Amino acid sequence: MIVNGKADEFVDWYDADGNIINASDGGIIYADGKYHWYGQALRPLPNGANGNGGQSTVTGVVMYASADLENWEYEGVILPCSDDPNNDLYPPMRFERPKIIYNDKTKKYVLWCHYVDYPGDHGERSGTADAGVAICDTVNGKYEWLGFCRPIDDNGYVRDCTVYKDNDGSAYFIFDRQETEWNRCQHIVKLSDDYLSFTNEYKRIETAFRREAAAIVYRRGYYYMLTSGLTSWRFNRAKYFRAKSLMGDWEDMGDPCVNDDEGTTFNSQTTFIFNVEGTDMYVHMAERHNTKNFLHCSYIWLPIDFHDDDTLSINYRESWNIK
């Protein structure tokens, strides 16, 4: 059963070892007969201080498994911070919001996240806002981190990201480029072949202009990408983005969430969304960030119901069976 809590609440999960799932803002990614769920591990805060910088990584991003999405097994770290002053990943720093495709063709694990080094503060100069990218053998191996850049030109800032695999094989890298203060608008950006750089081929989506945290899936004929609003830490209202192909003309939706009456995505932003094998369930993973102490960030996850006009909306359920 999924337990997501009310929705004013921060509800802890736990791995098999009963320590507190801590994997900020990643993904799912299904290989090897299992669900490998991994995101940026918080630093936990001393003596319940405020946040003071504990939405940076002291340890790098983790990765746990399950062949049921509801009993994880910890399965360490899979890109850790270095302990080298000089190293691009010296902490306290950020991969944030990382995300995993496989590339079918090099048979590599290939992660891309944005990249803030240290001591991990959001900033315009190079290293504070950058695409980084590393690669692994197998999902759940050592990545090896390849280095840090910028899509398009230098003159858009990186900020929340996501990767996207297309049905040929092609993937995408989707982010809020900001250009200046008030203009940051969502971008598409093709990669190449081996997933390891960028090509000239993009799209800025004028639609989705001052939106970040996207998320994509594609459903009978249309893609749909899920996004929130500019305003940080602080809840806001979710809106939704559909077309008939990544390149093209997105049409904005609205708001997906049913009874949302605060207009604050069930009190969460979203993450990723991730397909449960074998069957047509699509679901929603968000996060509750407590910027009160990150480690206790809560994960909440609930289905998308596609409907027979080609939208979609997202119920809040407290708890759920995923199967």
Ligand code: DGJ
Given for the second form:
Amino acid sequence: MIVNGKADEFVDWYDADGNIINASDGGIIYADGKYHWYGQALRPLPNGANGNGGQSTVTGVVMYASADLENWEYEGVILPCSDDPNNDLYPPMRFERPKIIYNDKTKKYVLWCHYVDYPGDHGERSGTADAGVAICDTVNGKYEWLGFCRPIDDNGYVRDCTVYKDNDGSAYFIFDRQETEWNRCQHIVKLSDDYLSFTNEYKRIETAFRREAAAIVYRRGYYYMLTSGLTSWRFNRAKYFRAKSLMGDWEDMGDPCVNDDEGTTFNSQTTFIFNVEGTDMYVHMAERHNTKNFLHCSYIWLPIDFHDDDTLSINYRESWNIK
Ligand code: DGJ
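So that was the form predicted on its own. Now I'd like the form predicted together with this ligand, please.
Up next: the whole complex, starting with the chain shown before.
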């Protein structure tokens, strides 16, 4: 059973060892007959050494595996922070919103994230607003850090990001590109064939102006992109967009949340969308960020309801069965 709890409650989920699952703002990839759930490990150090509530990582990206999406085995740290002060990954730092896709041609797993170097504070200089990339031969092995860069040009800071692998094997980096204090907009950039760099093919999604925390899903002729507004860790009203093609026109479809009277996405923020293997169920993964202690963030998983008129909606459920 998936237990989200009451809409104002923080619920810890536990792995098979009895430890709190600690995989912030990541995603799920299905490989080798299992779901692999990954994210940044976040927990506060004494004296706020890694930001308020522990919002920067001193561990890295961790992974859990499950056959049924309910019982999770800890698979360990797949992309660790480094002990070397001269290394890109010296903590505290951030692999924010990491996302993994598999390249069928190179047979490599590729992880992209919004990279923020030591001490893990968002900024404008190189190394604090960039896209970071890592690679691995196996889904749950040790990922090799390849470095960081900016898509399109150096004039746009990289903020929240996601990646999306299309049905034809092409892949895309989607991010909140910040050009000035006010001018922030979702952009989609096609990745190279090996998924390790950016092509020149991109689109500014004008309708998704000042949106972040994007997640994309495709179903029956439409791509849907769910997003949040820009209020940092504070919850705000979700909004979704749809398009017939990734580089096409994205239509503003409004708030997908039903009976979300306060306009807070049920006190959470979009993280990722995954398909339950062999079914037509798509699950909206969100996070109820606990800014006092990020170890105790809640994961809010809800099924997406798709409708005949190519719209979608999400209803809150305190608990539900995924299969
Ligand atoms: C906004 C993002 O959407 C959040 O998930 C988080 O990354 C904060 N920024 C960090 O300040």
